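What follows is one chain in structure tokens, specifically the form predicted on its own.
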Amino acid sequence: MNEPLAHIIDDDEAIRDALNWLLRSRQVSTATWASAESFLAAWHEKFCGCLILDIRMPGMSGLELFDQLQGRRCLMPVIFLTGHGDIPLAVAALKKGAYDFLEKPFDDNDLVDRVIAALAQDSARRNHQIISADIAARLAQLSPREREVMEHILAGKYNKVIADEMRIAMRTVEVHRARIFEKMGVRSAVDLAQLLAELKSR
């Protein structure tokens, strides 16, 4: 379930088979779906990769599936396959967060390149989530007092100044500082600031 896949969702079996063969020839792992409904029924929040989605299909359309997935906070990149008359719909989907669209007939190499780029984007997003969750978990280990001391450290204050402002012994500040660095997995105030800046940038 956690393997990155290019999910091909198209009601046309010939197109599904052609895209499946094309992507696998470039070492891209795939899964194929004959309808939007079948993909939505199987979708799980742990799915990763990207979607290659026909914009018009019987029953639930590609656009309707896209809306449903956004409602479920699915962040996998979506590449729409469109006919010429569907370009305005595809542009509207881009404004709502779709990754890209390709007009049929499309260039095979162009499609594979875009799929590979979409897979890379999804991988980077998931890595960011893992790193952010790790930093947040470290922060959660800090006591309220340690968080207070940390704010002073991040402000660039010396131990003596922190001790005076918090009205505690300098030795106590030193102990708090050591525990903060240990829990956060850093060696210096600079490392600590960089780590928290990394969290805010995500």
Contents of the next structure:
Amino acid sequence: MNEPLAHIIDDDEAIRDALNWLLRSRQVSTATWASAESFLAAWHEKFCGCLILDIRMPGMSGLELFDQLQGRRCLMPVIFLTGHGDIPLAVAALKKGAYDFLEKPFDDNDLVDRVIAALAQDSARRNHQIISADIAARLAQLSPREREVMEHILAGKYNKVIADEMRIAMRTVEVHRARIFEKMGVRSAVDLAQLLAELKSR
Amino acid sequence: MPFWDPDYLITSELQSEGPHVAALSRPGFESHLRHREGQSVHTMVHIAPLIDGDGTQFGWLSSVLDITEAKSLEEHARQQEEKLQFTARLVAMGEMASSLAHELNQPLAAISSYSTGCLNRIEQADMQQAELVDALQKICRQAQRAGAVIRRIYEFVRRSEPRQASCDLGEIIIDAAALFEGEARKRGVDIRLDVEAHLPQIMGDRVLLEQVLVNLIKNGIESMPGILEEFRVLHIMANTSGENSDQHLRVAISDRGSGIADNDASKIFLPFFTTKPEGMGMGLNICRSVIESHHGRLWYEPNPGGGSIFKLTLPLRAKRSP
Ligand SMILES: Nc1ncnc2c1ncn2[C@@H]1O[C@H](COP(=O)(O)OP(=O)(O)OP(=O)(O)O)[C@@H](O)[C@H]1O
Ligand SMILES: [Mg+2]
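Having displayed the form predicted on its own, please output the structure of the form predicted in complex with the partner chain.
The complete assembly is shown below, putting the previous chain first.
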């Protein structure tokens, strides 16, 4: 299940089916689950997309599922659907990192908009993960010496200054710089700085 | 000063007419006597004939037992019991309302999502008629599910028809007003009762009718804090009117309080309409359903002297329920 899906989790069959139809009417791929327990049993790290979760369900409640998933480091955004009296619960969930909540009755296309936004956020997060992994792999190729030179380059120093500080020939610095750029896949010190900034963001 | 309590004169006289009957058929009877200090004493009277050796009666022996305290405990217990019953019924109604709200919301939410989905698809070029038919059939099914929930509400309402018993509205008014004695004194409100003597009994649910009076008196008292103390009067009148089959009881509760803005007058009987920060807005709504379930009417009129009047009528001969 690596395809991004809007996971609909609701104990009411009609609600599940109706939300399924609604989301598909706007080309959102979905999966439906009749209980928090069944979703949790099926869940693994490769699941991606977002969750649409009824806050109140018999058995494990939506909030309990949310806690459990957070404990398992599941990062999919969660949109809670709440009844009239449950706003304080939903607000508490937001503080714990839920993506959003909608109070019933809600505007259906508004829900779809938010689901689409949540899916986009999840996909951006996964892209970022891939990119980070890639940068990390490139960094791993650098020798200790090259890493040292890279620190100097990132500090904005000229080759001449680096050579003096490291007590090596200017020519050697130039060779290191070329290898670093090659291994990191960048063309300039500015590109290099941007690439590493990306890794640090988030 | 006679030792019979004048309020109970009629019954006391009746009972003294035939002591021999009472003595033979009953172990004793309750009677209201008056203490020499003036207060009423609730007594249990036992009478036995005095008979000599030949079997001839030569007099009566009677014992009088003060049971005032036992009676007031009994009364207290009865009131507690009524309060409990009423609370239980309110809780049941509240629970039912919130669970029904949830059960109605489910099919309505589903209907809404199915229809929005249909509208979305209708605008798209690849729309298939069959998928819309399918969604529309599901909408119908959910509408029927909502209908079934509503039918259950009707059934609940039918089951909770008021319990019919003969009751004395004058007594109910006095009891309801008595509940507010402390509150009225604290707020400087003078509750004046003007209840016609010997109001005919009506058939109804005493607990619910008392709750109507309680809600109306409470609203009246709550409307008067901003008024000069000399005008803080809550007037409760009750009398009979009409003839024969159309005879009914009339009650009017008038206050000299804030009155009700013209804009609000049409809304005050709606559930959850309130202008009070702590109000639930259910008081008048409950009053009206109770009175209507007794085939009566309850309405509001502005008090010409300032303030509000809530008037109600209850038919003495209830029309047969449909
Ligand atoms: N005697 C009155 N004088 C002035 N306004 C009144 C009076 N009775 C009712 N109202 C108005 O009607 C509204 C509804 O009354 P109702 O008894 O239904 O609810 P409430 O008193 O606000 O709350 P609660 O549910 O606690 O009784 C009140 O908020 C008030 O604005
Ligand atoms: Mg009230």
